[in-house]
Every structure is written in structure tokens, then in C-alpha cells.
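Here we start with a single chain on its own, the form predicted on its own, put down as C-alpha cells.
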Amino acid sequence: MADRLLEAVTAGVRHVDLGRQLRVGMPQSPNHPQFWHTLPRRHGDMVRADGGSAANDMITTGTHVGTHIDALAHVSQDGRLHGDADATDSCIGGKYVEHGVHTIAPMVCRGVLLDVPATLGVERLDGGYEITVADLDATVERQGAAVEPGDVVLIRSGWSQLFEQGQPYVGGPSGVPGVSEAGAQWLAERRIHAAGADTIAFERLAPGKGHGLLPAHRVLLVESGIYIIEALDLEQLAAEAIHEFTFVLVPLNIFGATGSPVRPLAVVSA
């Protein structure tokens, strides 16, 4: 029996890379260890008898740095994780056995881009702007792509245009645009599989408030069991007006971790 997926791939597909390149010094949340890459051995440090040489690398990084996914173990509320799991008892030997990133299955599913700046007629949203339920509804109506159960919904704010500037992307005094609790509830009501954004904290950060309160994380991770993907690059999807696509994401299989760097892809017909 012919495999329909293989037939589609053979007929021709292309992908849009939604992940940020990992580089030393890239902007990130101040709450997580930074990414670091070095070469313990370089070509010429050790040369074989036949003239051959090999270089190797070492990296250290927080798991919530660069484009990454939050496991359900990442956030607790009043000492409880998703499904009322005890946040203390779930951590065994320094590993979150329950709800760690190793429990996230690879994702090959329908992806939907909600391009909010395009709906509002702006290049990017202002720092601290709250993406409202009305904004989400208007974007769905404009694009004509309904959000369905099991989807991965990616919300563009345009804020990633500041990524190469470093600190302005982090926000700080300016704040960062994104959904708040109401927007997260809107997503949860649609029983999506995961939600992502082009910012480091997914949700709205009020000017000057930093990461002090993250209600959307509570709604999605703790109350609804919906994964969060952060620091996505959604500019090419927006430029090409690609609003529906096959979304592919595979977390690193790190036992007991609260998150993982990822390189998600949007796959469309060629």
C-alpha cells in the first residue's frame, strides 16, 4: 500500500526554518543559564601520523535558551504541576520524572500562524502590548484558518525583528507584546497541542515588570497541559502569508529536564 505522506514528500515539499541559530551572546531570559560554545580541540592541536587532524566542541546551555519548548514540569502553581501532580514529589534525584521534557512526543501536526500585526496593520506590536481575544478572533477571521483541537498555534507579534539588537528584544523597560491570561484561555478553550510565539516569554511582559507574573504559563502548562514554544522566528512565514502548514518539532530526549532547545520546521508543498 502506498504511503500518502511519502508520496507527498516525493512530489515535493519545502520547509521554513522557525528556529533561531544558537550563538554565544544571543538575547535570552535573564532567568536561565546562557548558551556557551567552545572548541577544546582545534585543527593542528593534535595531528595524526598521516597528517589528519580533528576538531571537537563543548557546549553548555540552559534548556530555555534560544528557540525552545517548555515541558509541563517547567511551571507549578501552589506546589502542583499539571494534573495535580505534586511538584516536589515529581522531582526524583534532581530529575522531573513526571512531566519532564522526555515525556513530550515528537510533533508532526497541523500548524497555524496567527499574524496579529498584519491584522492590525502594523509592522510589529509595541512593547507591552496585550494581544487581546478580539485580536485573535479578528486574525482568525481575516486569515480564514480556524484553530482546531490538536493544532500548534504560533502567534506572531513581529517582536523578533529586534532579535539581532540583543537587549531591546529582551524587553526590560519597554515590555514585550504577547497574550495575557485571557488570550491563553482562548487558546486553551480550543484544546490545542502547543502554543508558540516570537518572544522569549511567550506572553505579554508589562513595561518594567520583567518576568514577575506569567499567568499565561499557568493557564497553558499547569491548568491545560499545553506546551509552550518560545523565541521562534516567524518572519518568513508572515512575509509569505503561510498561515497553515505541517509543523514538525522534536525535543532533545533529556530525561527529567524542564525544557529543550528545538529547531522547528513549517513544511509546505513546493
Contents of the next structure:
Protein chains: 4
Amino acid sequence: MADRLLEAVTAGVRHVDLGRQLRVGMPQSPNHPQFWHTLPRRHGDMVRADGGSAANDMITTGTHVGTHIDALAHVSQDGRLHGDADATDSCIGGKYVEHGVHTIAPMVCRGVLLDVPATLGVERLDGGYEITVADLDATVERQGAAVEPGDVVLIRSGWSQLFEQGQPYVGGPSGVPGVSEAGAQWLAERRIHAAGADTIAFERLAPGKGHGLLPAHRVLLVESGIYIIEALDLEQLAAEAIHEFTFVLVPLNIFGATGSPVRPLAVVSA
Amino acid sequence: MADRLLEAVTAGVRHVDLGRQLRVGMPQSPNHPQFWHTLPRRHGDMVRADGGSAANDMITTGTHVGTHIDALAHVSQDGRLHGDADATDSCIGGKYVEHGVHTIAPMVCRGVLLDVPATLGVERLDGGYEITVADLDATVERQGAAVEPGDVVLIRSGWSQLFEQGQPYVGGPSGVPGVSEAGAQWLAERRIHAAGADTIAFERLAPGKGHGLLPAHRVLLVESGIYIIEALDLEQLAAEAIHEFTFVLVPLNIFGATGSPVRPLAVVSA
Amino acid sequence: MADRLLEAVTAGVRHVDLGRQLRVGMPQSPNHPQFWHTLPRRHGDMVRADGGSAANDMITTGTHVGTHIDALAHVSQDGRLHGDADATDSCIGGKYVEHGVHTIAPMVCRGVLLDVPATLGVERLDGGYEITVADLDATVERQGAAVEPGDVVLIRSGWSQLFEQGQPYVGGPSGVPGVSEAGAQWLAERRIHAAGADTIAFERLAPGKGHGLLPAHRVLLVESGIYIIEALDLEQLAAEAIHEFTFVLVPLNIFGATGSPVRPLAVVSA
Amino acid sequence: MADRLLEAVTAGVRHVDLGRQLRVGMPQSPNHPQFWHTLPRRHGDMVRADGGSAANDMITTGTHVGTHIDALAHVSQDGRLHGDADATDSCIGGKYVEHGVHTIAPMVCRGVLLDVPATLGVERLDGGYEITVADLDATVERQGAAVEPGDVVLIRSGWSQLFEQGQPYVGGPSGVPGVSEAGAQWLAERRIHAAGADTIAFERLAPGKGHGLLPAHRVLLVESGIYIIEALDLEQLAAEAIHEFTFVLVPLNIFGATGSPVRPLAVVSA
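Switch from the form predicted on its own to the form predicted together with another copy of the chain and print that structure.
Every chain and every other molecule in the complex is listed next, the one we just looked at coming first.
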């Protein structure tokens, strides 16, 4: 066994789960098909002659539901996707052949947590709070770990503490904290591979305004080719103060889709 | 950066994708809800005032469709799941609270490929061929890498060469190659963590017989608590003769489901 | 052409549509899978050599969504369905073989509207208002048309005026007007065939209480074998003061389901 | 009770069901999302304090599945729908606002069965047989009931005798009997309202050719604005030699869809 990676793995690793459990009724954006799971067949419905029985499932869901990743095909600006691809022509036969989620390679790379509430000394950021460039710089400095090209950067707001409450997590009257255009530019300048947040829409949403404008999506997806990961659970990472880690994310390889549910991991040596 | 794993990752890794692309119309078992993907919203359907537009998806699918993992709740014998759990009582409110797919921890561990056709000197095994204990022993010996407790063992038959043809992959008249009860016992004795195959049902299916009896499922899932991974693509691993690797598999965390689509990876140092 | 019915039809008929249009985002009970419609294929996605093209749809929905009918299998009391059928045993292989919606015969029969707000001199009843036996008696007397055995009786509250507003229609804080146990008994005593209402749950729901107890469902479905039709649009019937009519309702013949979306008609000679 | 129609109805009517039961696994076109029905909640999953319990359903399906009606938006020719509507522009926000199934009025009108096998003295027509204009003329003459403008005309081939066999009903190697362009012109000239058949695609399909060309769809839907009803069960009507009847068809009012499952009835005085 000469493989360096396998040696590190067999020496002992553990992971922190950054994905939300998929449950019927969990909070999600009303713009997307609801997550549903049901059992067409339960044990006992059909028992074979030898006493064996199988149960199985049916799932219906949007792809921008639960913890998920946005493919570059998700957002267009003035009719263009990333790299000036025509947003209409990129869809062939009902599939985003260009920039669909099937074009996102699985990620096994360096991940960095930017724990903004820890920097600001609060439990979580307020609804509608804009995470500024100064906040990002201060967090990097406090944590002492630089953001490098190719990294996946996860920005914690603490907002996911509200996930179990349902509607408050979605925002609405309160707004939702997040980066806006300036913060997205800061990320893009660092040539990161993907950016994530513990909120439903990644963006700072103003109180009572909804999802009308999405400048960070434009900067990251359209202008910079940087994937966005939403609805992460970053609480345990923060509690353990793990700021650097091996980030693992494997999107479902759905041909032509604009996103995929994912269950990202932060993996560290045990 | 003192993390051994992260050092190995940043030094350079690459992966071999062991999952099938999810496409409408791909071969699957007729017992499970078909995979469907459609775009409720395409670019241009609804353009915001600022020229931005978002496209999104709807997915409907069984969980035992495409490359997928079986949870222990998938199969019962004489009314019992693994560990003598009552198959009826384990389902609470329409969810397999016990042994559901949400109880499968993400896997980052040692994986072993057992390339049986290479041992037998054939391109792929015949439909209905039973992979014997002798075949498994000969393959381990030829490859020179032992199977250890906790490993994920992937058994190649070459059958997935037929995937693109559709119906022949499913089997039916031809049958499908695979291990049967004896091979499953061999795997269980080695106390592996999960077993996978490049076929739709993992089992050896006799020509023209269908899925009437599933002894390997009983031995692995019910008697031994060993997960089963199906419809893997093992051709590239075999072509590169990668027999040991870091195996990564992250099931969707679907509360109470009996399985999940997955996209497993074999990761190696570059 | 000697057929009496066909003579009446060809002499001229018109209908009043009592069903709601099925639209993504319409108000519905959160307990049931959301209605979704999407186009997997649009014109232009795949054009045949001769210049022809077909577009098609995918629908996902609960059956108790939009205007719909409840089969007797929908509700049980103390483990029994109507006629003392065992609620567990009536479900065979994941289908309510007994009392499923496939057992409801299409209806072409006499329908009667009971316009309660017209009797009470209000535009619509208040949320949480209980339609009493006295209200029902007064409405029959005012309208001058008796309720006969075998009739379908539609009880108007005016609540469907709120349908376009969405959440207020569902109720919640305001409650929803409707009959309760006494009104359901009144209907059952008249041995009607089915009862309908212009609300989401047929029942009177107390303000802020939700769907915790459903006495009218018990009386009608379980004790009396009388079907329930919900989320009707009765505004036009009331505006035209059509109190007797030919009622047409054809459930989808879904084997083993507990309900079906329907589009009932009131048909009258033109 | 002065309503002529209601008098005819209360004097006694009966119906013949022309729709197929919707069952998981029934034969359907592979181009459309499969029909699935499952029970997210069964009795006993969640019992209320008072001993009551509700079971419910989830449905996923195409709209051109089972017995169904094609809206005019279903088929285009050279980029145009019926009435020269632009096929692309008719779809707004992912809905066929023009010519969608929501624009089909419920039908309560005269229906005519054309029992072609009875005319030809066979049990059913052969796969690939083209029902000619001469066949249609001979059938009208034999039956003695003219086709009038506004009628719904149902053409029996007897092919639905194969429905329970599954794959043979779909056609494929055998082809499917039906009218082709000439027969469709014959129907269009008679200015009927809708045309139906007891086959999956209405059209004559040549053996082994599939659905490559659909001339009757073009003539009826695009050129003539005549709806098409498919997968009817016409066996009982034929057995009873009911050639004229009151035809009742109520499509689901799905905003913007290209079709709807339906359960048409032939209603006659008892």
C-alpha cells in the first residue's frame, strides 16, 4: 500500500456532516418542488415464497432543496450563462447540456470555514445583515488560515440555528444574513472553486424583500464560474473550531440539471 | 496545516467515478419508480427586472435506481430486519426509523476491487454465471491485496459493459452474473463494511428467472448488516488495474428511506 | 334517437364548472404532496423529420389537493373503515383494495346547492362559524327544494372567495366555516350519496386549531358511507341561484387510492 | 323541477365506463412519465387522540398516460399550433397558456361509436391495419347513425382487447391499427368536436415503425382543432351495440398542460 492518501485514511479519519437531513416538511424555498419521500412498498406488502420481502421508496424533489449545489446553468444574466454561453441554446432537448450539474466534478479538496459570528462575537448574525469585506478579512486574520485558489470556502452566519423552526429559516420578514455583491467579489478575486453558506439562498436578503435580486449569484455563477452550496449545517465545524479540512462533495450526476442535493463532508484525521 | 489527510489531499489526488449518470430512460428495475428529470423553469421563462433569470429542476425517482446503496431496512426475512428488528414495527409514520438509509454513515475508507473477469481471462462473465468462492479466492491471490475487516469490496463482472444497451443490462432471458449465497457468506466472514457490484441486483440471476430469490441480500443485509451497492461502473478501475483505493460514498440523508442514489468514488494519490 | 337523456342533451345544455383550476402554488393542505406540473418536453425540443413536434407534461400531486373527492378508505375510526372493514387489512400490497377511490362510481345524478350565506344574508360565513342544523333547515325551506335520498348536496359557505388569496383560504388563525357533527348527522339522516363544500376540509375548523379532529368525516365517511367533496367553487351556482341541477362527477379510476382530484359540473338545460 | 335534463336523469340513467383503470405497471408510451401511485400515509401511521386516522396518496404521472385527451397544444407542425399560433410563444413561464388543456371545455354532448371490426366481421383489426375511408363509410351505413358536426366520434379497432397483456397493446413489432391521414380528413370534414380510439396513439402505426410520423394528429389537432382521446375501452359499448349516446368527458383543469388523464362515460337512459 504505497498510496499516500490511503495511508492517511487508514491511519484514521473522521468526518463532520455538513448536510441537512432530508425530511418531508423541512423548510425550503417555495419556488422549488417540495421534497417528498414515500414508501410504495413496505415489508409485508409482498412476501416471497421463501419468506423474504423488500421495501422501497419514491422520491420527488426539486434540486435546489435541502443542502444543495447550484450548477452554472442555474442562473443567467441578460440571456447569458457563464463564459458567454447562450442561456436558451445551452438547453437541448430539455437538458442543460452546457453547464449542467453533470459538468461539476466531485470535490475532494481543501475547505476553509469562515466563522463570521465568532469574529463578531455574536451567536448568529441578524436577519438582513450584510457580511462585509471587512468581516471576511477580519475572519481570515483571526483564524490565521489564508484562502487559496481552488479552495471551497464556507461562510458561516449561524442562521442555520433556525432550521428546525422552519419558516424563520427561510427569512421573509426578518431577512437573511449573507454576503452581497462586494463579498462575492472578494471571493471571486481569490479564485476559489466553490462558495457555501448556512442559509437557504447564500445571499444577504433584506427584511421583507424576498429573492428579487441575487447579485452574489451573478458574480459567482455567471461572471466567475464559481459553484454555490446552500443550506449547509456549519454549527459543528464552528463548535470544534475546525477552520481547515478536507472537503468532500459529490453531486448526483444528473444529466442536464441545474443543481443537485448534496451531503458535503469535512473530513479530518482522527 | 498539520492534518495528515489534508496534506495527502493537497499533495494531489484524482478520482475514478464509479457512478452511472442519471438519465431519463436508462435501464433500471421495473419494480421501482422510474427516474425522471424535468425543468419546470427554463431561462427566459421568468426574467427579473435586472436581467437575471434562474432555471430549476424537478426529479422523481425510486431510490434503488441508477447506482445506489441498499439500507438494511430494504430487505427482511421472515418478518425480521437485521439484528432481529421487527420489519413492521421498524416503520413508524411511513419511515423506516430503524435501519433506514439515514443510519448509514458516509464512507471514507479502504476499498478493494475484485476483478473476476481478469482472473478468469474473459472480457466479462456470462449471464447467469455464479461467481464462486474459488473465483473470489483466486482473484484475491492474483491481485495480492487481502480483504480486511471494514473494507468496501467491489466485485466486477464486466456486465456493466451492457449498460448502454439498456434491456440486456437488466437481464431477463440471459440472466445476470454475480455471487450467490456462498459468495455472500465469503464476504460476510471477512466482516467487510459494504459490498458492491456492477450489476443491477448484485445477485447472480439465473437465465429467465428474474428476481424471485435474493439469497445474497439475505446473507449480507439481514444476517450480517453489510450494505449493498448496485449498478456500479467498475470498467475504468479495472482498465487501470486499481485494486486498492480510498473509497468515498455519501448517501443522501433521507430520513426513513430504504436506499439512496449514490455516486461513489475511488480516490487515489495523483 | 329514442334516448330520453340524449334528446335532452342535444336540445341544449350548459354547465357550471364547480372545480378549481390546478395551478402550481395554489392553496392546499400542507399534509398532502403539493401539486406540481412541469413540461419535460416543449415544442422545439425534439422536432421530427417532417416538421412535427410534441410537447408533454409531468404531474406530481396528492389526491386530496385542489377540488377532490374522498374515498371511504380515506378515514378510519378506531382501526375500522366504513362497514366495519379492518383499516389495516383493507390495504393489500400498498393499495386500498376495499373502499379505494376505484370503488366510487361516476356520478350523474341530482345535485342540490344549500346556499347558507344567502339564507343568513351575508356575503360569506365567518372563519370558525359552525353551520347549524337550523341553518340547513332554513336554507332548504327558503330555497324550496327538498333534499332527497341519493342526492349530492353541496353546502356553500362563501369561503372560496378567499381562494385566490392563498393562505387565508386554508384557515389557520381565522378558522374555517362548515358543518360539524350535528350538520353531518343531518346529512346522513337524509341518506344522500355525497356531500360537498367550498372549503379545504369540509369541516368547521375552530380558529387556530387546525385539522385535529374531523367529526364530520367520521360521521359521513366511516359511519354512513357518504363521500365528501372538498374545495368546490360554488360562487357561480349561487350567483345564478341554481339550487337543483344535474350533478356530474367522474373520479379518476386510481386503483387503491384514498381520493382523486375531480372537476364536478352542474349541468342544466340551456 | 322544470329542467328537461334533470328530468331525464332522475327518470333513470346508466353509464358505460370508457376509461382504463390507472394501475402502476399498466402499458403506456415510454415517451411519457410513468404512472405511479403510492401511499405516504396509511391507516395507523398517525392516529389522533380520538382514534381517528387518515390515509393519503401521492401520484406521479404524465398526462398522456392511461385514457387521456390531447389538448391542441400537444402537437405542432413547422413551429405552429392550431390557428397558426406560434408554438414557442404559446408557452409562457413554462405553461401553454394558449391551447393548453385548461382551454378544453368539459363535454356533455352526443357521442357516436364507429365499430369497425363489427363492420368487417372480425374480432379485432390486425396490427398495422389502416382503417380506410371506405371502412368508416360502411360502418356509418351499417349502424344507421350519421356523424354530425359537434359529435364526439369514437373509433373502435378492438385493439384494447390486448391491454391486459401489456407490451402487445403498445404495438412495436406488430404495429397498431387505426386511421391515417385519409381517415383523419374524413373526420375533420364532418366538423366533429373530438375523435377517440381504443389504441395508445390513435394513429395507424406500421409494424416495427413506432411513433415516427403522426399524420392524424397533424390533421386533427393542428389543422382542424379537433381533440384526440386515446386508450379508450370501447369493448362494452360494442358488446351492447350502443352506437349513439350522451358522451361525458371532463378533463382535469391543469393550467398550461398539453393533456389530461380522463375517464369518459357513455351515458344512456336506463
